[in-house]
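This document opens with one chain alone, in structure tokens, the form predicted alone.
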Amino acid sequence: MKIIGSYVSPYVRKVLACLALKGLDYEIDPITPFFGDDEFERLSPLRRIPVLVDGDLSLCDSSVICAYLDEAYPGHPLLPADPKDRARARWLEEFADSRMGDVFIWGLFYPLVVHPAVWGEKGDMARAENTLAEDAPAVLDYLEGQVPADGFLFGDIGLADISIATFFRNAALARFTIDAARWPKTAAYVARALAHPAFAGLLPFEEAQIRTTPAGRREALIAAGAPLSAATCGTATPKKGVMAL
């Protein structure tokens, strides 16, 4: 099983939860979407990242990778037993990549981290301002009210509460914490969560992607003992997908 996709991702490092909740093994090839050949745009027409292969099957979105990962493959399950947990879960995840995705990525990840390190210019500092005087706590305001005071939200953890977390990963490298005085549930409930071995296990192959440029990534990935792939779609220049901000 192979997974195209950055470990900084949120949406790959949603995947690769799953996976080691699985305790499937795969390989990776830790291309940013922007660095991708036109293997890569064939696997993925719209540019974007996590993209799972296994065996003759490829699938693209973190959401379609997951609910396959539960369905063809047994182990922990993802998803709760119940119906209306599992709708609920659902509408979380569906909550987390929609519309956390907007705010903590596209409205602070990627101008604060992406838009300088990839493409060397200012990113959008009004919508950085915007996201952190009223969308982020708007965000931690419903997630507050839906996140449990201990635990995860149905029992062992599972894809809702990774879907969640994710996110808080990427706004971290923004410099952004959450005000534990201001949401205490949230606050705990998200250390939580990236706490769990499935997050943990991942650190490693962040910090070591991060401390470096996209030229030394697989180097510096294989002395901290990532299992990357033999190939690779990335390139030595970035590419803007149809989809890009």
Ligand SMILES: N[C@@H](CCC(=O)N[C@@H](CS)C(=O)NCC(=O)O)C(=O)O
The other form holds:
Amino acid sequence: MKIIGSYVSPYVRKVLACLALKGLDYEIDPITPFFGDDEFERLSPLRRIPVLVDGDLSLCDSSVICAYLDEAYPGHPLLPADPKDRARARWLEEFADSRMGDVFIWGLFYPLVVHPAVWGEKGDMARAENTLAEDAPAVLDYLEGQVPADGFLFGDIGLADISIATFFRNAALARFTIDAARWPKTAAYVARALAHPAFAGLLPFEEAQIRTTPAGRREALIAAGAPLSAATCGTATPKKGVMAL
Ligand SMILES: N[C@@H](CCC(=O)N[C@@H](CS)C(=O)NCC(=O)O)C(=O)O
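Mind giving me the form predicted together with the named molecule, seeing as the form predicted alone was just shown?
Let us now look at the entire complex, which starts with that chain.
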């Protein structure tokens, strides 16, 4: 199996954590979506990451990929067994992918970290300020009513926990931390999830990805032990995505 996408993407991290939970081996081409060639665009028509290639099958979208992994491969189930719990887990995955993506990626990580790094100009600071003042607190108020005081949402860690927790890793890279006095359950729950080996095992690779420029990145990741694919869809010049905001 091959994953295309950067270790720093929350959606790639979600898929990699699910692969780790299931004990599945893979190769990775850790490109940033803005630096993808024509082959990347063929595999990912929206020029988004992650992409999964499994033999003759290629899939886009982290939810589609995780559903496929759970149906095609045994090992740790990503969803709970009870139909009502499964439905709630799917809703929380969707809430995370859509709303938390909007708030923590497009509203915070993108303007503060990605936009200046990729396009060499200041990101939308008004949007980032609004995220901190209104959108992020609203997400945290909702999560505080959903997450458990101990353990994970449906017993053992699963897709819903992974989908939620992954965004707080990017939020932290944009210097956002959860105020534990205001949202104590969420702060402890997210810390528990991110400390799980499925996430913690990825940290050295994320750090190698962050501290390098595209030119030296592959070597740094190989030195850190990342299972890099021999071929890459990476290019040197950035290109705007189809869904660019
Ligand atoms: N719904 C998609 C979202 C994927 C996504 O937005 N990935 C971002 C990187 S974190 C991306 O590829 N952005 C490039 C763009 O939108 O141009 C999923 O779950 O995989």
